[in-house]
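What follows is a single chain, given as structure tokens, in the form predicted alone.
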Amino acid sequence: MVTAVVGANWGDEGKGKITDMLADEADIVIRFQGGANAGHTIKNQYGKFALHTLPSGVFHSSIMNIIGNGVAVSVPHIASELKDLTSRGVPEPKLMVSDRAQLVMSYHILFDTLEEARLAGKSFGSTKSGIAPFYSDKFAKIGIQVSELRDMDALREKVDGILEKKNVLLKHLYHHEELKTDDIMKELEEYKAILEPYVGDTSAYIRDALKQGKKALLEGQLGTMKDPDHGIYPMVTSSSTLAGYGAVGAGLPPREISRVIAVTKAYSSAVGAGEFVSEIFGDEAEELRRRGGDGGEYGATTGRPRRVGFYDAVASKYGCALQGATEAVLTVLDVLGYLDEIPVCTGYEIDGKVTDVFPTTTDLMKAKPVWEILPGWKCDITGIRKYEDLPENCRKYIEFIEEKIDCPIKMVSNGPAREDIILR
């Protein structure tokens, strides 16, 4: 069995909680996607943490840890976080990474840079961790994948064509000095030496785990709403946030995956541009910004304020539908409680029409919200562990919300600590 923990909106949802404490019911936990251009954070009793590329169950000796294929793999990112890990006391974990996925290598970042520098008031956002120029050159085929590591020779020859084109466009348009295969391929033997202890291959480990009866859960990174084919392009990143990718991105049946949990926060929050229609602003904003969260709205990657807005039903009920949830989880909810009343958005209105389907980003930029108030509960619910002790007003929200998005919420996140979860 396959559960797929993803997120509905535009990332920093609070999966990481979730898939944490999913793990102690998985056998092997799963990166498809992605790479350390966005965290997870994770509260529990060795502390806090914000995962780039480990996935969330390394807090489980028992659990097989993969980085699968489609991951983009940053090496020093994997290096750093073991080490953190286990200098707080984390047992050392079982990891594999797939000898089919791809390297993030320092020109994938030195190109990030250059190109958000260049494009100033234009540019797309980036965490500048090298994502986009990565996924350029996989689909260009210049990518480098784990298994090449094992001949160097061969390695060799590849990096000369790779920075015959690279350089370029570093001298000629970046105006930035060219690169040496030397330096690269002095970094390349240190990826080796950092990965060899955990490569292999990972889809037919998980295959034949499936056949065994174990469980496997598959962690998302970001969100519906950033994903390149269905979210909002171009402010999106470069591989599908979508648990249908996970088949892919973690090499095994797509039949496999019963389960699709979709995480969606009791408000919204983004980090870096795009379309946002439910956005506020000013000392509005601030206070849920600062009350927000785990000790506030900023990125557990970047340290940037998150944008933030008021919960937009649209875009939820369409990232719910996208992801084929099969349940959702309501998190954060305990943030709310200082409000009189809560705006929520049920609507867009674009040129004089009201609609409730999400629409392509041609529309969305015209786009307003259209808002329901519903009265706020006006007090603490950390800690409340029955859903029938909730306040009246707080469980009528949670059911509009479920309502809205037309997909059950079986679990309601009330507070930052890891037992501060509500089953339905």
Ligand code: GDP
The other form holds:
Amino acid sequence: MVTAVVGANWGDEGKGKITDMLADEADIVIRFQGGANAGHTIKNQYGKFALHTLPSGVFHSSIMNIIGNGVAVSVPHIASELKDLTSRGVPEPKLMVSDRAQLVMSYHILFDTLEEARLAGKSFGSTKSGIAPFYSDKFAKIGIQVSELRDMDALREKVDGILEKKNVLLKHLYHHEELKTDDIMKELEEYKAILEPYVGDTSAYIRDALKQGKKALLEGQLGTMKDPDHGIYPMVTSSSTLAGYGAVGAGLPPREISRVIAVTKAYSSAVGAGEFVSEIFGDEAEELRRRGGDGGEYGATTGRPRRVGFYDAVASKYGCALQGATEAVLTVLDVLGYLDEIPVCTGYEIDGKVTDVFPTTTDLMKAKPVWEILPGWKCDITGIRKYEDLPENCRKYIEFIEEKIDCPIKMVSNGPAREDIILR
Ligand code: GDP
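Having gone through the form predicted alone, I am curious about the other one (the form predicted in complex with guanosine-5'-diphosphate); can you provide its structure?
Let's see the whole complex now, leading with the same chain.
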């Protein structure tokens, strides 16, 4: 049986905490897409960790953590995160990296950085982790698969070919120094040495484990709005953020994914550019940003202030539907305790017509939020463990959202710690 934990919004919904919690019951935790461009924040008995590459099961020594074939593998991140864990007392985790996954190379990061600089004011707000150049190369069939590290001679020939193309762009578009095969081969030798103990046929491992009745957890990164097909294209990420992609990015049978948990935050936040209908500005935004998350809404990867807004039920309903959510988790609800009234965006007005259907980007650009105002609960709800003990207005807020997003909210998170969770 496979459970997927995925984002219903723009990412940063608090998926890390939910995966860490559910990892307790899993035998395998799998990353299936994305790379080091986003981060989960996990707080547990060992401390507070920002994981960008390693699956959230690394804190449980019984769990097999898998970096699936769909992931953009950043070897320096794997090495530094492993070192950070063990130096802070976490037992050596069990880790496997797919031999069909591909490597994020230093030149992917270079191209990401150069392109963002070239686009200047029109940039995508990339985290400059090399993700777009990485996936472009993968689909242009000039990516480097982990398995190719087994034949360094053949790889050298391939790298010569890759650099022939890259150097034209570097020289003529970016006016940058050209790359040398020797340097790239040295980088690949380093990656090979670091990865060697972990490389394997992860898809076969997962399929075998599932046959034996083991439980796997798919750990999504970012959220529906960042999906390249179904999100706010072009301000999206370069790999699918949907639970359905878990089957592809981990190499497991789609029918096994029977539980899809969409994580949705009690207000909205987004990093980078792109449409964000329920965004708020000025002092109102500054206060929410400061009080938000755990220590403010600032990116886990970049430290950038996140854009914030009130809950967008239109985007979240779509977000849950596209994930195929069997249930939702409403997170960071504790943060809203300071508000007298809480607006919820329940419709978009586009060309004078109100809709609750999330449109394509062209229409989204014209959308204005339609608000419904709910009364606040004006108290701190952290520490409450039973749903019935929540203030009435807080329960009404949850139930209002549940109806609007058309998905049962089975868990409510009311604090950053693992135990701050209310099951319904
Ligand atoms: P992810 O990418 O979806 O895993 O999201 P993040 O790791 O960026 O999580 C968002 C932030 O919210 C982190 O700093 C978490 O510690 C914090 N967080 C998660 N759940 C809650 C919650 O219920 N209340 C509060 N106050 N913070 C939370």
